[in-house]
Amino acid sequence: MLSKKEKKLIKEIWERLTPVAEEIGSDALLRMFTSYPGTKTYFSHLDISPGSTHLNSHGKKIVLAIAEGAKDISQLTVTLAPLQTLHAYQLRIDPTNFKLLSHCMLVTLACYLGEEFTPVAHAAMDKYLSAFAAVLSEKYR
C-alpha cells in the first residue's frame, strides 16, 4: 500500500506536528464538526467551542494517536488495539466518522504546511488516514 519513502515521508511530517498536536487536531475536529453537524452527537457531554479545553485535549490525543501510529505503519493494527475497542465497544462511535476526520485532517495538514504539502505528501498521507481510519473500523465487521 504504502512504499518505503512515502511510510519516511508520513513519519517525519507526524513528527514534527506532534508539538502542535493540540493546535492541529483541535483544527480538524473544528472542521469535522462545522461540516458534518452530526459528528456532535458523541461529544454532546464536552465544550466543543473553539478553544475549549476539551476541544483541544481530544484534538492533541487524535494527533499524538496519529503520530504515534506513523512510527511503525506496518503495526498499525497492533498499535491501534486499544482505541478499536474503545471506539467500537464503549463509545460505539459510527466508523464512517473516521473517514470524515481524515478528510478534515487532510485540509487541516494542507493549510498548516502550506507549499510543503506537496501533492506526493498529500497521496501519502491520504492513503495513511485512509488506512489509519479502516484499522479503527475494523472491530466493526
Second form
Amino acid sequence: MLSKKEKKLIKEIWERLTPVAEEIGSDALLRMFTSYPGTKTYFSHLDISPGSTHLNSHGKKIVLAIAEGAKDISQLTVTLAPLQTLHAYQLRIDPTNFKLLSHCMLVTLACYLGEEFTPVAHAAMDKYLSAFAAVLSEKYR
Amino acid sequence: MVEWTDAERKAISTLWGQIDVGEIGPQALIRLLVVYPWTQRHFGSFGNLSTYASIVGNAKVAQHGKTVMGGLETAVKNLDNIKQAYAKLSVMHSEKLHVDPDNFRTLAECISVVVAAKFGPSVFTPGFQEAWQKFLAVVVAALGKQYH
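Now the other one: the form predicted in complex with the partner chain, given that the block above is the form predicted alone.
Below is the whole assembly, all chains and molecules, this chain first.
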C-alpha cells in the first residue's frame, strides 16, 4: 500500500525525470538486456544495441508511461487501460520480465540520483513499480 | 563450475577494490529492512526496528551489515570455487538461522542498488552490473546449496 507521502514522492521524482526520459529509459533497458539476455527475445524485430534509435525511443516511451501513471497513482487502472490491452493481447510479455525491468529501473535511478535515492524513496519506488507491473498484467487472463 | 570471462573478473575485482564494507554493508542491510519490512523477522534480537530512524540508528544493524558484506571477501578470493567456500555458511543459514534463501536474492538486489548509488553510471555500467549481479547470484546459490 502506498501512503499519501509516498505517492507524492513518486510523483515528484518522475516529474523531475520526465525531461530525461530517453536517457533513463534507454539506460534501464540496456541494463536489463545486458544482465538478463532472455529479455532481448522480445525485441528481435528492433535494433536495441547501445545508443540505437530504437533503444532510445523505446526507453523514452516506457519512462513516459511510468511518469504518466505517477501523476495519479490511485487511477492507475484507468491510465493504463490501453497499455493493459496492448500487453495482454499483442505483446504478451511474460510478467516475470516486469520484475527484471523494475530492478534495472531501480539501479538506473540509484545511479542517477545517488544519495538522493534514499531507502525511503527506494521503498516507495519499488512499491510503485510493483503496482504498475501488476496493473499492466491484469488483462492477461 | 562457473565460467568467468576476463571482463567479468576485472569488473568484480575493480568494484570490490573500491567497496568499503563498513559503508556499503550497513546501507544494504538498512535497505533490506526498510524496503522489505518482513525481513525484520530474522532480527528479533536487534532491538528497536519499528521506524526508519530506529533502523538507521541501530548499531547491531550496522555491525551485521558490515559482517555480511565482509563475507563476500570469501567469494572474491575463491571465485572459481564459491560453492565449496560457502558450504559451512550455507549449513549455518539453514540449520541454525533458518533463513529462507529467497532473502539472499533480495539482499543481493539491495546491495546492487547501494553500489549503483555509490558509483554512478560511469563506473557501474551495464557491463559491470551484469558481472556484479552474476557474482552475487553465484554466492546466493552457494548459500542455498546445503539446504535440505
